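What follows is a single chain, given as structure tokens, in the form predicted on its own.
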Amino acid sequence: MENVVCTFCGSVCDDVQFDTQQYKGKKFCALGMSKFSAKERIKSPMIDGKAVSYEEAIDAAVDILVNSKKPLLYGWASTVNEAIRVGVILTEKLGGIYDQCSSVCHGPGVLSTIEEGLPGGTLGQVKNRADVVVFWGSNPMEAHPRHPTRYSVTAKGFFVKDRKERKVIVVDVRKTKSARLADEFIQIKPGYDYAIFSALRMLVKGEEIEAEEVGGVSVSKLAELAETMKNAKYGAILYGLGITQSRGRDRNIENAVKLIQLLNRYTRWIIWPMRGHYNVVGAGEVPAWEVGYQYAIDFSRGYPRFSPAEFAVSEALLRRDCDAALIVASDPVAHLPKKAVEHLKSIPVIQIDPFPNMTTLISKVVIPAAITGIEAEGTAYRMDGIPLRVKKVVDSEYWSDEKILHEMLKRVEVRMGFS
């Protein structure tokens, strides 16, 4: 099958091939291949570890959710927009908390966008126009292996014909695999991103810096970088968790956006996050066009409230502000702080996922789902906000996330008197 859409990382490569007979893919990177290969699955719905039907599992899940005072519905980054939309509506009906994976990764970038906006562009523009690309606190060679060849480093574009016409710079606290393919690697001290963005803003404006170095980088080196940025025809800063999850967090991104705004007085620059899961953008965009916020949304008062300091997954669990949880396409037990996981273990958990993981071990109700992009279709946003239609390539007896959530929503509405 030609032009299959890979549902692993935010690059959402739409040019891969899949052999439905041998269950093998072609043109995948190692990460995509790992998902599009036969592997251990959750074999059937379960309640307390005992196999049941989908109907029984959904009934048990609805019992938990309806009897909960404030359930947490979390995950969403590895499913399609159609399922996310139903999840947002379900959370509103239940008066619960909706949160998604950005709250522990790119959430600070969302906060900075609220403050400063986001001078962005598409990966197609980067491929065709960008003659200077800066990877700041991101490592595409390990996180998005095909990104450099398709869009940002060796990609042949309309105005940038080959690798020789593009300068690639990596800024990070250590020398990563991505640094090896860069024209220039700038190593900075951990937690000094904000200071370096401030220094670059001064240098771009022509102001002098009295110190000899900032954040472990000499001022002369920063001056060279500032000059390179000003002389670019079209530049892009593609940032990662290196600056969203270090000291400064959303203030780092705000300062970087201010740098881009300044550079745009001289030339054309964009800044964009290197998002991780294949539809983590959709996990924020869908609730944004449904209720106005992207994550950490509380519906307990009958209307949506946004507060990452209260309603993000870690904070809600640490404050014991939820008494049940529905986890969709995520594994919080493997990634959240220990104290947060301790509360998660003390409340009834419902899991919807194709694959067993650490969250499966603590879940009272487990509902296996079809693998999106292989056994189920839908719509997903690429990391640059471009929507792509995800194909179904093989048939399966597993229910899709959308179907499971629709069944839950219908039964919740009946039980709570909405219909």
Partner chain sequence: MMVLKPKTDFAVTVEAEITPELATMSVEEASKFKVYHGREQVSLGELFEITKEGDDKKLVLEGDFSRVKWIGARMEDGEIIVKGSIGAHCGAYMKGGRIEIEGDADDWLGAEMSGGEIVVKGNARNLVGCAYYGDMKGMSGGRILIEGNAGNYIGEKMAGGEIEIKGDAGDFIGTEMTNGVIIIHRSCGFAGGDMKGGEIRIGGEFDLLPSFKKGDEGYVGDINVGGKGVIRQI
The other form holds:
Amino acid sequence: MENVVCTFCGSVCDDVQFDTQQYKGKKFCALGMSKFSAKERIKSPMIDGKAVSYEEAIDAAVDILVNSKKPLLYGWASTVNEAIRVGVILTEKLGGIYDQCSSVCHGPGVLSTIEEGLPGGTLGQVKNRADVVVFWGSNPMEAHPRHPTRYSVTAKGFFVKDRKERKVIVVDVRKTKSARLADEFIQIKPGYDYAIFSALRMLVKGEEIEAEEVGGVSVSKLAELAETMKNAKYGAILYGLGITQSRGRDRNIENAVKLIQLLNRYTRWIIWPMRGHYNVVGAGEVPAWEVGYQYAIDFSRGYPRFSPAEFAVSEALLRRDCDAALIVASDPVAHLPKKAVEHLKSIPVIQIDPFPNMTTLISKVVIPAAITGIEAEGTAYRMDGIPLRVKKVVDSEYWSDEKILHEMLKRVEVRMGFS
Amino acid sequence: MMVLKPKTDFAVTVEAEITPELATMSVEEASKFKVYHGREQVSLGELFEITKEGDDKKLVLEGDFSRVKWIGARMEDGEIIVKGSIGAHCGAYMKGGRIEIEGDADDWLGAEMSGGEIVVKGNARNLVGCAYYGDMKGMSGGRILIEGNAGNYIGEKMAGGEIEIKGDAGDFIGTEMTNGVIIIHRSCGFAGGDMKGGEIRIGGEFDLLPSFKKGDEGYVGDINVGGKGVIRQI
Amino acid sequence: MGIMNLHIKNGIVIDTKNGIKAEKMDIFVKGGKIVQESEIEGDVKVIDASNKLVVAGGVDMHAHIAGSKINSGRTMRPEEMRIVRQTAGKLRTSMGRVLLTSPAIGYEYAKMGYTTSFEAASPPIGSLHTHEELDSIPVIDKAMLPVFGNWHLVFKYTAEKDTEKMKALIAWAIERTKGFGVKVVNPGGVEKWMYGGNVTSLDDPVEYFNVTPREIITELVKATEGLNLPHSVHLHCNRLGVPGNYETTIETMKLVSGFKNDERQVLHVTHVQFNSYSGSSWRDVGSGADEIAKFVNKADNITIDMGQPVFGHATAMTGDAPFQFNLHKLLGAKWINKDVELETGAGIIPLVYLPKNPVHAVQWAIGLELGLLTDSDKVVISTDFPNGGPYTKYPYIMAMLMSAKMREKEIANASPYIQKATNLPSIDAEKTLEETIHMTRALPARILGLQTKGHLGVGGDADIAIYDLNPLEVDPSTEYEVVEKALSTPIYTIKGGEIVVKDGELVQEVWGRTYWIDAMSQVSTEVIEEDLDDYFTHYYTIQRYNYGVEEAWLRAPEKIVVG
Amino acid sequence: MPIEVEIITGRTIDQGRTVEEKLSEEYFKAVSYCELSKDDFEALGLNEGDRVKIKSDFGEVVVFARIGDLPKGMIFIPMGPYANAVISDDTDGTGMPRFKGVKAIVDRTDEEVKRIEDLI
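Which structure goes with the form predicted together with the partner chain, now that we have seen the form predicted on its own?
What follows is the entire complex, opening with the chain shown before.
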């Protein structure tokens, strides 16, 4: 099969091939290759570890959800928009909390967009035009292995035809694999991205800085960077978790956006996050059009409210502000801070996922799902928002996320008197 | 005066937008006041024991209110005494009156308040006197005193009034503030990013941004926005 | 409730397409269509419309209701989204002040008696997203217009003056995007923005591609007319939002003087208010509406819509990215920009129109001037939602056009600058109710080429609005408050034969269709195969195989075959 | 002598490759280690395969130690359950825990590295 769409990372490569007979991929990176390979599955729906039918598991799940005062519905980044949409409506009807993986990934980027916007562009713009690319706190070589060749480093485009015509800079606190790929690596002190962006804004405007160094980098070095940025014809900052998960979080990005706003007064620059999961963008876009917000949404009053400080998954758990959880296509037990997991362990958890993981170990109801992109189709948004239809390439007995959630929604509407 | 005590440990957080106005009602009337416990809308009397002593506009909260949100939101006068700790959004949009918290305060204390006074004997968490998501202006008047420490994002987009913290504060103090005063007696992280006006007084150490210049009064900035804010060491 | 037969009895019908001017008559509905009385059999629900105005459902031909632009706007503006219009229950929760959630968009149109709306600009590569949002909007019928004016392949065929290739590209792109027509936004200017520029006239060359806006527009009109699409080229002119731009707008309209189409206009110029400024800066900005209206009235092949600003909150969102950057600098506002590879760009900025602000007041006055001075058969009511404000204010705009007295009252609240900068204060003209009904129903349906919309003749879609207004008795000139209120809250909105709104309240949710145009039989895409392959192999970041939208992915597609 | 460090967590190819097989030996191997600078590694007297105990204000965890290309005083742990035992759960009002830049103490230990299942 040609033109298969990879459902691992936010690069969503749509030029890969998959041999359904041998269950093996071609042209994939190491991450995609592992995604498109046979591995252990959850064998059947389970309640308290005992195998049951889909219908029984869904009934048990619905029981938990309608009896809870405020369920948390979390995950979503590794499934398709069609399933996410049902999930948002389900949360709305249940008066629960909808949150998705961004809240431990690029959620701060949403907060910065609220403050300052997001001057951006698609990855094709980077490929075709960017003569300066700055990876800031991002490490594509390990997180998005084909990103550099397809879009951002060696990619050949309409105006920038060659790697030699593009300057690649990595800014990070450690010398990552991506740093070795760059023309220049600028090592900074952890926690000082914000101050460095402030310094670059000063330097771009031609203001003098009294200090000799900022965030572990000499001001003369920063002045050089500012000059490179001003002299670019079309530049791009592609940022990663290095600035969203460290000191400053959203404020780092906000300050970076202000730098980009300023640079656009001299030349053209864009900034864009290096989103992780293949459809984490959809997990934010779908609720945005359905209910107005991207993540951390509480429906307990019958209408959506947005507040990451309270309703992001970590906060909802730390504040004990949910008394049941439905986890879809995610593994919060493996990816949340220990203390947040403690509360999750104390409430009834329902899991929908193709693969057993750490959350399976604490779940009361486990519902196995078809693997999206292999056994189920649907729409996903690449990290830059480009929509792509992921494909079903093999048949499976497993139900899709969309079908499972739709069955849940139907029952919830009946139980809550909405139908 | 009206006294409220939680009857149980709540399953999830409770949202109770009560103000001293409640104390002017009879116990029976007050019991009927609607609050949220998760998606369930319940009456105040279901969750709290309510007693009344005299007619003054004063609310006393006894027991654990650390998971009760929006207490004193939009209040205009009267007094609230919290014997323990209080949940998020306490005194948000407050216009007048007084709130005293003997324990700790959660996030969004006095967010967008325009008048009145809040005193916290313990610590406060984040977003004290801040603007809500997407709003242009944080606290614009009144006074917040925190005798312990405070968290991050204090007085963001502050446009007036005063916040005083006797202990340490976290990161990003007075970001984008335009007016008002923030006093931190001990240390904090970054202060005054993109501030246009107002004053931040700091007793201990802090992270000075490269976009401030030393003047006679202290550090002036943020130069990136042509700001005339002042950060002064006390 | 299901589809039922309806008998709408004794209503006062205005149906300009069929020449019905406020006549008492009955309307019959079966299977979602308007039928003859004789076709009705079995159970019939009778709606007593005695002394009530009965008209076709409104048609919004230009609004930004779906896709990455409005959705990015929602993300950037939680302050817009937290207004609660309806809590969750049987129906969906409905949210938003001017920007709205998808359920709110459908509900609010229905609650105003509108049943069709067109998304006015979608980046072709993002069309699947646009359709996902359209599919999440309840009640109304819809369609979307992909943008062409800055597409590299359009530049290429413009430079080559190859109409056959341009036709093939348009037909191919509309089929791939499941789009409806040819939208053009600041042709050439957005490409120049990719390196920080913009065009300043119709003859500015676009570097590298060796084309000018004049050539791009001309070639696109030529190809669109060659294909005889139901809708003409739908143009957002160059120099939008620049004082003095009215001259460019007129010059642009002159470009189509040699084209003629028996069915419709050959050029629809959209949200013209933003392109009708005289003066040389914001300090001396004035109205060029008079000149524009004169030109349009004389031309028999051009239509326009108003792009009327409404005082209050709005969000600017357009493919005109360089304009949005200027607005960002002007207002110091937060700013989303989205460059879209090889095709287009976009920008989003929050803004608010203040009556006392001289510029805003001038913009407001110009919109109304255009509505008043242009023939009612050539100007459609629009706010360019959400650029000029909420579409829920259409009844306000209708009332304003019908009442000089109402305008006088509003003018008194606006900046006095409009007295010298615009003609509005001296305009006495008043549109009739029939004319404003025409400008919101039959006219937009005709401009879009929708045969079954905007009228109540047999065979038409049973999209009907019934308002508490007796056109035989009401005097809109003096009773403007009554008129505005009545038009804002229909007694009934019927969509496809189903009652969705009763007494201003939503009673059920139905799902409309998505129209799209298939003109593929008229072209051979062979002529552009090589170029498509070249672009997808070398410059796009997605495979050609994965480009576009299949019909099966849409909720309720309705294909219109052309040729 | 224990040393003071700052913890950075992040993705690695091996963590990504095994992320859908969380209960496998490969995933365990991919996430149950930390990298230290050569200087710190030697200062703690470590050899390949040795274990260290990391303690922060938020918890402690035992992991295998490796040398990485890091500045002195910084350790790197692949994102996952071992890292999450010691990173900061405090979101500082942002909803985002602090996965990077958390202060900790690292010392050599003879304690075993817990299996994934035993971490819960």
